[in-house]
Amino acid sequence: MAADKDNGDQEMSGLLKSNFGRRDFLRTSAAAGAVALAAPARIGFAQGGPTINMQTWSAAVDTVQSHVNAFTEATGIPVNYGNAPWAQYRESMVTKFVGGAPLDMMWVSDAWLPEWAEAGWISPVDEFDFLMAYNAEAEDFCTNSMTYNGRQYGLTYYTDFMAFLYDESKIKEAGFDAPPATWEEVVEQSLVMKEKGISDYPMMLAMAQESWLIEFMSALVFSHGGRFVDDDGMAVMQEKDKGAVEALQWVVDAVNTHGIVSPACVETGELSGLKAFASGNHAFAMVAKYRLRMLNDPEQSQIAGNVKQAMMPKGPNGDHNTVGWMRFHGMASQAAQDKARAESTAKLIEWFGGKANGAYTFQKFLFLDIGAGFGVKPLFDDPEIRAAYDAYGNVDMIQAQQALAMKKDVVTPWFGEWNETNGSAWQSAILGNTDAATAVMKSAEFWDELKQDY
């Protein structure tokens, strides 16, 4: 999946470019497609059952097929497995949903959950107690990201988070013994680096209007102790003590007052920023954690061996929180309508998202195969996983930061309509065309307007 991202498929990003703005379409779909969820209870692994139709995107296809084969061998339940490239996956799934194609289990992005749930295409799985038991070992933000309107829609299979990385050689050259722990210290260390000629713009931020932007913003806001919206979905970003204004002000000052972030950050995408960091142009970077492996690969990075992870710096009223994203195994509503099919689908969800033969086999396979992060805490104790992580990063640091990841609080059916306005508002403040408070107020007012309209 990391390779998919580099090829432009955007798989391992927190992709949010889903056409969430089609409110009337979703209302119509929800009314036409909503179904009553059966209330199944778990049955034993009796042999046999209806053929289950499973759809994924084209990641680790051989690993998925092998795990499917093992499931059928263990349960006697046949599985019809299909996949599509990530770039086409969402649209192909929407076509299948609308056309009534046979679907039982599928991979779902957390960004699509509100849309698909509102349309009645997927059903909650929280009436299966054996699936809910896995929440005790899952990261909280993963469980929260699979929950919509109080119902849980699946089990996780992949997760990642926004990380704060630094070039250790530049830290030492500047005379510091440790990376910055606060955003204030980021400024302090960066100013020393500028003075010593170590880096013109020590902090790399990618603030271009692209799918990654909400992850960068969320990490900044969360680490400043803030949120965009409250638990009821009402905007709180405009309130000065809620972190968003403070976070944006830090970026504005970093660009315009301190000169530690390039003014071109508003035109810098995630990939170009990553390449600039890998080329040694910066001392600090906020990028997805999975990028750590590439950055410490001498064939891909000029600073390989020097890239370390620190906890996300915290604001004056914040903590080391960051933003996380995830993908999960979900159940189609048509499967939930039939008790036997729902039970078989729930078993398949457990086989992939929970334990198979007593272990989190699939999530471990994915990590060892393609480096995909996992959302269950016990795997951090697995010797093979620890050894693989330690080859390019600090597994204890990764675990500690993942424990402080938070779900994106703006994933709603109207996110797509709000996102562009929000991004433009932040960029306007960074460019000095407005102040931070006014920019965030504009975003907040538009958010509440969309929420009311929806």
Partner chain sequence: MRRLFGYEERSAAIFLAPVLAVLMGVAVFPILYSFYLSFFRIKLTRPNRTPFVGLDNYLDLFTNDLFWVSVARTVTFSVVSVAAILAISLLVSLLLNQNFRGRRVLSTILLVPWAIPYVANALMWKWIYDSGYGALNGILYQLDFIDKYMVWLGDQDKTIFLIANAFVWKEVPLATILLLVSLKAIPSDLYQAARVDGAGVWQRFIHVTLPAMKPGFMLVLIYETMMAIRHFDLFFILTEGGPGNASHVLSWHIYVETFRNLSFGSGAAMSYVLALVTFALSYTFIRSLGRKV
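Here, rigid core means the biggest group of C-alpha atoms that superpose within 1.5 Å across both forms. Positions refer to the first chain, counted from 1. Because the structure is predicted, anything quoted here is derived from the model rather than measured. First, how it differs from the form predicted in complex with the partner chain.
For the chain modelled as two rigid parts, C-alpha superpositions between the two forms yield a turn of the smaller part by 12°.
Could the form predicted in complex with the partner chain be given as well, to go with the form predicted alone?
Keep in mind that what follows is only the chain, not its partners or any molecules around it.
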């Protein structure tokens, strides 16, 4: 072996000395460089089409990667998959868009849709009929949540809604046969529980300034029959009976008059509230429905087996409505500019948000893997999914509540800015710095100001 190597070195050395001049070296280097530069391009347009750049936040990474691999195998279209933490996702994506980073398909939150669409970073997908065909089987609020200015921007990735959960053992201990159906009954049952020493603060509300806050507020407002804004985007939150004042007043009274919600709710985030509920500190909680699985898991919850879901209580003018939210697979505008790339991207969107090999494979994977909700109705009839749900929840109740979920009405290009002020206004009312009507009025005025500015 050593001898072979020595001979080879001598040959190469001789070649360089005898025939291989400086010009040859430069020519060969240039040719090698050109080949190297061309290589990625060749890879990019391999067999099934250009490489699609897909960006997601860091959730179910292995499941996503495996589904990506299956797509490439099935279509021959290579996919360059990257992910970033959820907490920095919006900022990192905005930076990528502004910087012109290669992006074709990405996960989008319904909260960012107007902002990204107005900026021209994402493109509607409603020109692809094979994608639009899936709307027939999707929940209405899901389709609405992906629609902006009459155009649809993607297919569902995951959806969920704010659920009203209760600890059945505490309800029984308090002497009630059924969970509360109205917000008034929540107060009545809670007061009894307080009196009997079952819980100091029976109702758990997480009202800290964090991204979940708008979901909690929206669920309260919708279930009271109110809205933040009307269909034309005009603020109605300040209007009595059909706005947000009644819902906020209920929270203010719950904290300050009845003492059934802890004054610490303004510093309680969703996760802290969930832990407190799982520890058995409360009888009622408003949390995302997918938390039901964790709350009935004996390894994670001290009240496992007792946590049940009820329809969202309703206010005097309301119904059992709640808020639903959406994450979807969207297409970047730069992909839409190139026909071949757009078609490949649409295929990838279908593979994830629609059917892969004839079934809603990815949404089912996600549900079974991390309990993420799905926005397509046929999956409620899937025996495997029903069996999984039955282990910790009531699938019919889940389906009924999901049907009453509403899209957040405040999602606009100025949503982020308004949300900060609105959150502070609600907290100020809860803290007693101002009354509910004034707090909501301040929020409405800021809404109008931003609307005008945009």
